[in-house]
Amino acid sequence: MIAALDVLVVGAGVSGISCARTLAGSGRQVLLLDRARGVGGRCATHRLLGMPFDLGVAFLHGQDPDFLAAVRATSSRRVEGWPRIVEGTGRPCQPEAFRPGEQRVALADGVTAFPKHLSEGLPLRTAARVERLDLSGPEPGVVLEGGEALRARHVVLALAGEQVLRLLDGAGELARSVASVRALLDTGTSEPSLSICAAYPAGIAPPAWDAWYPEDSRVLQYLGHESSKRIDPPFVGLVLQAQPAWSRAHLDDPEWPGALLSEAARLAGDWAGRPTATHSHRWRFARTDLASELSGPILVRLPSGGSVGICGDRFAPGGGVEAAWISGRELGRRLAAPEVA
């Protein structure tokens, strides 16, 4: 047990490490965990032969200056206005990424490098498993995988909904104030993004676009010309993410990454489909439907004078790593106020 901990954060995505950080600057005494072994969430990034992948966020938008300006202060070299040649006009994940006013930001470390920046300095535990949320006591708190517990005067769950909700229904009884919270959560849905690296052999002319949105498939969304973000790329590399229902429909589908290496071919040319090396990974709470988009964190009492509260892109407009950004630093904010603490 940590003596006099204020508030503990699950979830070390943007979102979490946000609140983290603006809570820690406040003065208070908080945790940060993950069950991954790395912080980021969905800002991934993979070696694939030495080369940096952004698997997941292929870039960083927003209008937000002091959002922006955490971005800026990351070390890894930046690629403004990236992607700056676009193909086709199929539907982006987030639209408005490319609206007048938007400031896009590619890193060339890779995108991991920008929550890595964020968590510098804040106490943090990874490979820490959640299995239950316990409401039961004085405090809130969590237990780990393997039996440990942990309590705080606060818990911050910044997690994807489903994920959220799996916490609350293994919590027992809900007092009423959560039980509403947890309805309201119910409502909303995340999508999914089945994606693929892919380098390719030596020689492969690079294409002429930075990403293409292609209009005419029904499998593929994105395509990421991943080596025009790098500092002399070794090789060509894509990205390539699926449509969120084609995504929804082969999530258990052991022939996927197949199926989008042959869309890549039919789209860009024979060479698309054949790289030299492969990487895939199924993100089942890719980004939230923006249907679900409510205005703000929630903060919400418990009777034992704590209190739980719920952050991520879901909890801001536009959704995103700007809005899971803003999300955490609003909730942050609440607790650290005198009247919380």
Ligand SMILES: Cc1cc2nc3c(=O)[nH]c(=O)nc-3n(C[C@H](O)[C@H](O)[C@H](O)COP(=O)(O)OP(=O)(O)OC[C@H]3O[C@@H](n4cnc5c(N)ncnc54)[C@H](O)[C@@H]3O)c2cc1C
Second form
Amino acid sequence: MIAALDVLVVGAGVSGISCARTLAGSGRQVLLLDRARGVGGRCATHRLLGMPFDLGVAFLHGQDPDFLAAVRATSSRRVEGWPRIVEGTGRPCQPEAFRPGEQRVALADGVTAFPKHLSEGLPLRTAARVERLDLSGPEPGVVLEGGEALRARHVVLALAGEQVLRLLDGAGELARSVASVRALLDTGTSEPSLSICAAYPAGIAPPAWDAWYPEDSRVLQYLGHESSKRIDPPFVGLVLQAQPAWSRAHLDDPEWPGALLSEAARLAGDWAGRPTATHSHRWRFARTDLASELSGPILVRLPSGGSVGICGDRFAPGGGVEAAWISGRELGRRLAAPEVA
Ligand SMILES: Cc1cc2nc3c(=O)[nH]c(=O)nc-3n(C[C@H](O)[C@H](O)[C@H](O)COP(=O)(O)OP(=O)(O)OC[C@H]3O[C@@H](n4cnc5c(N)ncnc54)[C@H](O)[C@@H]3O)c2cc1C
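Next block: the form predicted together with this ligand, after the form predicted alone:
Let us now look at the entire complex, which starts with that chain.
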């Protein structure tokens, strides 16, 4: 049991880190918990044959000056404006990325360099999966896989909406205020994404495009030319992401990686269906459905004192990484206010 903790933040994606950083900057004792081995959540980079591949979000984009400054403070070399050469008129993962005034930045070391930089110096426990929220004591707490209990004056859930619901469902009888938040969250959904990184033999000519959003594919939403973001790439690499509806229908189909590669071959040429190595990943909750977005983070005061806060990409307009960062910062500011702390 950690007695002196002000805030436990569950989830070390961009929203949780942004919240924890704001709180730590106001002198609060925080602890970040994440079930994964590292930070970043859906800002995920996988190394395949030594080259970084952005497996979730492919590049960072936004308009908020503070968010963009935070992105540009990352030590990785930046590729400003990526993707510069865009093929196709299909719907991008996050249509806001191409609205007027939007700035786009890719990171040569991979997008995960951003959350890694943002989390530097923050107290963090990785491989710490929270099984349930515990609202039975005088202070809120969480129970980790294996049974360890942690308590703090405030608990923040910085997760996809469905993951927040799971923790609320395990919390036992909910105070009325928490129950109504649960009902609100239940109204939204996230879109899934089946994604694959593919490395191609040396000598394959790199495609002419950075990103391709095909308008005539039911299977693929996005083909990303990963090696066009890297410094001296050793080979051509692509990331393929499936359409949300196709992903939903094939989440439990073991054949889906092959179907993505076949579709890439149909679109880009035979070479695209014949990688030398691949790595695939199922994102059950990739992006907040546009209709599910809420305008800000949630802070619920508990009858016993303390509070439960909820932030994440669903809790600021526009969705995506910028919304995650903004919602975390806003919740951190509210929790650091004297009347709450
Ligand atoms: C394929 C794909 C494409 C995308 N394209 C774009 C795009 O073009 N533009 C854009 O802006 N955004 C895009 N996004 C969305 C963007 O990545 C997310 O909106 C953003 O990263 C969400 O950050 P977050 O902190 O809210 O959540 P997350 O990054 O999901 O962080 C939540 C963290 O909580 C952890 N966690 C979950 N459950 C538990 C538990 N029980 N116990 C402990 N830890 C737990 C997870 O490991 C994770 O690290 C894309 C995402 C994907 C997957």
